[in-house]
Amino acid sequence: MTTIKDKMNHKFRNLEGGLFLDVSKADVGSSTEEFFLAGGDNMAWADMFYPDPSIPLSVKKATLACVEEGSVSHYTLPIGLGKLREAVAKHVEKKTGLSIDPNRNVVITPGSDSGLLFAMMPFIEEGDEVLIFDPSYPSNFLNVQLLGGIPVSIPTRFDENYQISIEELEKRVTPKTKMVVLTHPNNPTTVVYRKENLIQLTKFIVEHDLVLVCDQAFEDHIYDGIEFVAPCTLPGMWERTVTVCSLSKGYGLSGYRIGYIYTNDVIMDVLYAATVNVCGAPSTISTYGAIAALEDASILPSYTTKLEKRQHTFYEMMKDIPGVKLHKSESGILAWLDIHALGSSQEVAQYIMKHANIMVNEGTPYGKEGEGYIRIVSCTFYEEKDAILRYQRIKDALIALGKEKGF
């Protein structure tokens, strides 16, 4: 006898959302919500300053004004309001030096998660192979599978600071390879790929006539003077790159659900045609908040200063824990810890949950190379003192586990 699951598309049939079995993702399943309701702290969601109120004043004023004047109850354009696309284009030019047309090169999406899937959809057909750096964002792998493609992991390594190996790419490229997916800066490792490394990568992409989907959700906060280079600005790449970005990670506006894609007009014409079917229309109230955020030049510099200090504090507190290794975070709001010596990702994450009352991420959803690591969202809580209290609890738990393991 067949079951309802047997009737499902095979790409979805084996997915598990935590209703019947425990899953290692921290954003699904009722047990996660129960943990938070019982007073557990969440350092597993990449949500800057969570759970504290942190809307910039300019954004708050624009959001409230949208409610007061009544436009919030109506649609905006499916591709995004023109004024928001103009603000995005100015932001992209300031960030990358690339001059783009807001009416031909930008589409607004309800966050970068849906934007990432949308960016892949026009290209991936059944059996296409997609090269994905490992570890990286879990959706990079799952999106490809949902679209009928085959994700091919390209290992990157802690002792090489996770920079890309062209040799590893060449080992795995085949006539079926169509796309490279790059998360830059990387989630979870926080690494910023260096210009010389990106030049090697883009030469490989051009040589093999591939498409690049580049997720730049964490691009707004780069530390220690490291240069950020958008791959689409390198030779031969504009015509074959789709870049996906977000206001969630840089501006701390995760709940606003505003992301955007920019690319050349040939690709964008196809995205425009499918936007209403795939994305609907962006939230009107969030649109006006996003415009205000992008037009307020004071937000990002002040947050970068705050977050860089936070990341330095985290690193100094964790770097000497027996059995733990980490690099100082190069970008964003995350930290990536090598805990091979203390146990599996699941064992260590569960130990922290039990002994520190804090949820962190197991490394395994981030790829084959994620086992033996944990991801911590180190820039939760608005006040540093509140974050440091949680850092200390994590540190104490890791030290205690280390002693149990003989360190």
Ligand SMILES: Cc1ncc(COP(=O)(O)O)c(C=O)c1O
Given for the second form:
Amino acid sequence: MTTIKDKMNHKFRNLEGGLFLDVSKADVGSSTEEFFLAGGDNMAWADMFYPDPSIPLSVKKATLACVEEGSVSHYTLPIGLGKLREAVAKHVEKKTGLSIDPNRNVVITPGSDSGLLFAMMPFIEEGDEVLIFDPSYPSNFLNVQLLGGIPVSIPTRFDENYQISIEELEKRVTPKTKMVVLTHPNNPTTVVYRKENLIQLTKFIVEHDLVLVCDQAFEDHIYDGIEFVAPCTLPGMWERTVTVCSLSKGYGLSGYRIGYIYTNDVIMDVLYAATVNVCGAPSTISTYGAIAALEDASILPSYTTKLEKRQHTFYEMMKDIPGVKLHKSESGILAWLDIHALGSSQEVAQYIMKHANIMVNEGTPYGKEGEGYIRIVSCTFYEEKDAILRYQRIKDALIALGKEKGF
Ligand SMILES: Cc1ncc(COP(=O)(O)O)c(C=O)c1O
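Can you swap the form predicted on its own for the form predicted together with this ligand?
Expanding to the full complex; the earlier chain stays at the top.
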């Protein structure tokens, strides 16, 4: 008799838990719930201002109106309501200068996690190799494996501010390489790849005739005047890039589960068929809220100002801790700390959990290069004073651990 596991597709058979292991595995399991119920704080979920209410008024009104006028109980269009796709197209144009057709180049997805899988699905065949910058979002590695591909890690380094090395790419490209996956800005490092670096990368992609999946979930808040360039706008890239975005991170609307993909007509035709088949239609109530968010020009600039200040405060509090190294966050709501000198990712994350009563992420799920790092979601809590109280507890714990280690 075979076991039920034996019946499983080999790509799934050895999966365990969620994306995260050990301490951070808890964030999908019951021990997390226990930790939170016992008063522990959560700075491990990339969820802006969590756990505080932070819905913009325009979004709240549109959401309530959807209930009041009754459309809440009905389907939207399978590829997403036209009005939402139009608002997305306008947003993309404002952000990138790219003029896209809301009826041919955009599909709405339930968040960008599913969007990432959909973006890869039409391309990856058994044994295809996919170049993934390391560290980066854990789904990048897992999605490729689930589709039968082979993730190939391309290391990026603290001392080079995690920019992409073409030498490292050239060393690993083979006739089986099909795709590059870029998380831009990056999660967990927060790095925004610079224009010169992206020009080199996209030349490499065109020369080797590869496909690019670009995850721009964190594109909406970039700090210190750094320029954001969307790779699909660079020469030769529109025809080979699938760009995946979300309202979760920039608008702080993770609970709405609205993301979108934009790409050329040829790829989109396939995605229209594939996503509709799996997702049905995006949530109606969330669609109303998302349209209001995209049409309210005041939300993003006010959040950027607030978050940039928060990131500076975090950096100033953490930068002189013995045994800890970090760059100032360049985007979004995260911070990435090099804690090699204090111990392993697991040891330090557990120490913070025990002594500061705060859950942060181990670096290891973000790739081989993640060992010796921790990720902290620095932009949790709406009020800066509430965040600072937690920063101080983390700082005290790291200083105490440093003392134990002889710093
Ligand atoms: C880099 C990156 N991409 C995509 C996602 C998925 O977010 P959502 O499905 O809420 O759009 C996340 C969530 O943490 C992320 O960090």
